[in-house]
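Taking the form predicted on its own, here's one chain by itself in structure tokens.
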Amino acid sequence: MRSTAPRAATPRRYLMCPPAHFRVTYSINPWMDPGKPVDLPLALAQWEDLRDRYLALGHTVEELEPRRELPDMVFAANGATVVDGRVLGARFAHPERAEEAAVHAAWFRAQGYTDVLEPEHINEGEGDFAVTASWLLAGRGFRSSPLSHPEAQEFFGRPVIGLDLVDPRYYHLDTALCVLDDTTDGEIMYYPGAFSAGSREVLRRLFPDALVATEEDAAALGLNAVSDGRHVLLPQAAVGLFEPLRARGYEPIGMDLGELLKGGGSVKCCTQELRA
């Protein structure tokens, strides 16, 4: 029987980028509509609320300097994947975001990271790589190339579990799945409808006790969440996830990132984890 006792949070280090130049002038996912203007002061206030919540929970937040010509840099999760202090850089699928990869790589090198790989194959960082205690769960189908999976496995020395995404609304793995406890291999939440039949079966076998989200909560980007092992920061509109999370001993914290949702991202998209 699953314990409902409160869980222990572990201090985290995150990389974020203020949405100083955030705007939607092109569309590279179904959420983006250039006809819907962005309220930039509100977007910045919502982002600052997320950053400040991390700090209040005892986490460390590093900040990237935003670039005017790169409006999607606020979605910092896409810039790299960091495991055990090793940095697998990104290679973006769309030219509108391509230059972000070099900005991230330069930041890591300036911070003293010595093991930084600029990948040969397309991957969009933690958008499509989710880290558990032993594995990398890896999305493919819309942005990341299947060839990026063996590249990541070779670099990190961790088994990579490939998962096929089939619904364009969930174009990255982090819109359809969240690792709740990365100290084990068994605590995730996900939306089955985002995955192919075979990938659903893989998830069912690997994570028989997973929290399975409804279509309504997935459509609120409720799975684009960040967990520190106890606190789960997620979109406040995903109301159906709050009680199931509490029943498992987690403390859900609802966040309003409605302006950033216009770019197709929420809590996780704004948050890259720097795993030592």
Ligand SMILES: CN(C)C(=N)NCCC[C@H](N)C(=O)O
Given for the second form:
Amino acid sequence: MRSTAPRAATPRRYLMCPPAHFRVTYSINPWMDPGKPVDLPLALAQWEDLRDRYLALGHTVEELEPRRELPDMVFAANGATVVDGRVLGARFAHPERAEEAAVHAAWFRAQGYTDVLEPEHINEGEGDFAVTASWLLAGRGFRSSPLSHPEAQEFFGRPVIGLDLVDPRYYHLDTALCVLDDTTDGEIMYYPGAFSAGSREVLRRLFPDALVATEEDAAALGLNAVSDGRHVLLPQAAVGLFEPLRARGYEPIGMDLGELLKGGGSVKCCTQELRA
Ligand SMILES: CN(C)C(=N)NCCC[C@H](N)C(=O)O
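With the form predicted on its own done, generate the form predicted in complex with the named molecule in the same format.
Starting with the chain above, the whole complex follows.
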């Protein structure tokens, strides 16, 4: 029987970017409708709530200066992937976000990171890379190039497991899969419908005990979640995930990021993890 003992949280360091200039003026994913108005003060309040929740849980939050000409910068998870203090920069698929990559790379250099790779191939940071204890799970199909996978493997020296995304609503890996406990290779939650048949089989083989999300919870972007090993911050509308998480010893914390959902992102998209 699976243990329901409370899990242990570990302190994290996150990089976030306030949505001071967030707006939806173009559409590069099916969630974005430039016809729908964004309530900017509400978006800011929702984002601050998320940041403050991290701080209250004892985590550190670094803030990136938002740029007026880059309305999607609030989705900071896309700007890089950091593991063991090594920074794999991003290269965006769409010209609308291209300049964000340099902003992130400059921030890391200014912070004293020395191992910063500006990649040759398209990768959208933690949008498509998820880190377990020893692997890098890597999405492809809509944004990150399959060629970014060997590039990441070479840079981090970790085995990369490529996963094919097939449903445009789940255009990034982190809209369909979340690592719950990164001290093991076994604890994830995911939505099978986002993946090709072969990738579903890979996930079943590697993660036989995974929490499998329903279509309804996935459609609420419930997998776009952040776990510190114990607390799982996730969109509050993904109600079906709360009990299964509790049954595994996690403490789900529902967040309302409804305004940012209009850009196609939620909790995880707003949160880049700085791993040492
Ligand atoms: C989890 N992450 C990082 C994301 N899924 N990012 C959301 C990006 C949204 C943006 N409008 C875009 O389409 O690129």
